[in-house]
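This document opens with one chain alone, in structure tokens, the form predicted on its own.
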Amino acid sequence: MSGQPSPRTMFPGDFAATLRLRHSIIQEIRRFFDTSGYAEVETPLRVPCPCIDIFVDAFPAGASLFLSTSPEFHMKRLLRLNLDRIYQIGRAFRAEEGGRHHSAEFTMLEWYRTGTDYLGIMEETEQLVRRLAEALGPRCTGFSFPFGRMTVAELYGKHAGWDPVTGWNEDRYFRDWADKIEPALAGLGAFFLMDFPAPLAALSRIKQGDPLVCERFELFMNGLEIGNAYSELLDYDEHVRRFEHAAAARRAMGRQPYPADIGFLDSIRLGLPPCGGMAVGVDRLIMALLGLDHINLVQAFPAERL
């Protein structure tokens, strides 16, 4: 064997400093939630239903189980225990994901709070990022507060010339997202993209008084999608319909359909309190805070260094 180091053993320059900053950021995240009355919880990594997103592929994990793509279903079940504020920082897995901003294994922060909706979660998200930015001081650059807010209709009207809320067209929506919207995102700084078209509701509720819009937002920071949040859907029949629709859509795409999460649906049927929740990709958040452009620069052992 040659004396040259393998790419698997090579780390970016001054990587120890980055790992120390990563540690301090995750510590500050925990302090934020702990001092806000949240309880940290743990949920399984091997689950019967990995998600409802038709575009997300999960890793099989034996015995008709999958590696978790998100702790969403199990965390919502815990809300029935009078745990009104819960959060989790843990590993998540998504197959066939790779590139500058994606990793098949990554760290996810997810939290849920009863008695609020997506607007309350939006305010809390900005408070969290502001706390992290203040803790980092001059090491955090590239965006400012307060964050902007823009609806999907406004974003597409400005950069694609049409409104996907009133004239939904799935093919055009995703084509224009790749060709026209994504190139514009980097110039918008940090902002919340909100009020998505109803067909993109996932497990968010439809906005009262406006059946064409769902109560969902995503946080973007300098062009990078950081997190996704909902006013959580509580209607049992609608949940069943959406699980069935997702399974049928995956079959039509030639992908393995996922079973409905029976334990989660039972909890919905028994009744969950009104709540909102947020899922954040921690690696991406750290990238945005530190102004880094590749996920490998914040993960100790991405696939390339295994």
Given for the second form:
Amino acid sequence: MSGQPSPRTMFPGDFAATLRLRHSIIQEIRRFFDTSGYAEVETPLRVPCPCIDIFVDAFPAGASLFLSTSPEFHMKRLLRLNLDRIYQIGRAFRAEEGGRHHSAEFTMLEWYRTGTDYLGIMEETEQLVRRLAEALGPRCTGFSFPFGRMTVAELYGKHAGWDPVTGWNEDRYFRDWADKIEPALAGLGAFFLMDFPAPLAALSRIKQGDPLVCERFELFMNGLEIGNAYSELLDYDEHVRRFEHAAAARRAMGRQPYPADIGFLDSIRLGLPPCGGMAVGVDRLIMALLGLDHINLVQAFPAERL
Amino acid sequence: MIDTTAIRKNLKLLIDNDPWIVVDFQFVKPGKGQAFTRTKLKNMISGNTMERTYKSGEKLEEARIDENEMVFLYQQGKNYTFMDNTTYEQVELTEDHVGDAKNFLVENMNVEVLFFDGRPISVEVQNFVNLQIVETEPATKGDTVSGATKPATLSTGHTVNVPLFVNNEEWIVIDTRDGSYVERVKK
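Next up, the form predicted together with its partner chain, please; the one we just looked at was the form predicted on its own.
Now the complete complex, all chains and molecules, led by this one.
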């Protein structure tokens, strides 16, 4: 064979070093949870219901199944056993356009802990990132601890000039996210964005004493959305309502509605202990820690190298 | 009509009857939110730039740009004249329309002239062109590894940084996409 190498065979410069760092970061994540009483679990990649998110598209995976977009439903079902702390590092799939920060197949870290809420998860998340930053030493992009905390109302008030909590408008919210908020995030370092408008609750619980917001946060690091956490919703009827609402919203957008997850709902009806949980995009976490600005620089085989 | 999945650099869009070219774009999608593609666009006629954000799935209209291979004849003041090699038809473009391509144009060079609605609006040169240095400091022997550079003026008037070992009057390869030095022309 001769001639130009195929782009599929071309890795970024010093990619072996990146893959070694990637390995040591993932090793350190496991060590963090393994030494905190967590059990690592495995859940199916082909699932009957991929998610409750209106804007997430799943890949079909055979008869009435989809590739998992997050292990959320099955992991919560395990909380009914005598497993009070569980985590998983696995693959997740989303049929989205690719980009600097998006890949259709990516690595997800997800963990759940009983007896806590989103604020407890927030502290734990910060401890995890701090541990990873310390383990990386000088190879890590500098972040100042403790991380800042900002509500969605504060962020939109400052950068978009309105309050989506009291004046919810879905189209305006997401358009302003793309035009005004996302470009501002890079200048905000590492911070927790919290208390999302109630219509964006997904499977988080509504905040006690403030029905307009939910107990949900996201971690941002230098403009990258790293992860998302909830005080988990426990109420069965509310779950049913949210699944129905999501299916109707997807139908209205002309997208395939997902079936409600019967096994998950049955578990909720039988009762879940109060808990909090977090999902982290591991590729993006590695990007943020190493200061790399394209997901292709941390994934060995993104779409263009398949 | 095309949709937002077709957005890439150099895609040409028809917006309000003007041709715009995508110079940069970013796919933006919150984990649990609507997806958008934020674009930076340049008007191919006026050179003005603007930002525009498209919702995923939104329909876009491609600008029909005709490319015609022509040869660059000569420059007179701010006007550049090109000729179609088969019909011998000549067109004139202003310096504004020629844009950065003027840094790389030498007489008798083959280029692509872009037409919109029958009007010539810009010129595309090949990615790599050979140009001669007309002014630079004398070469320093032996220094091929330090990475140090010096400015060199080309026959087109464009200035590039070249390694110290490159001599005056030598021919060099230029990457026209960023105007940078690539290598000496192999003899």
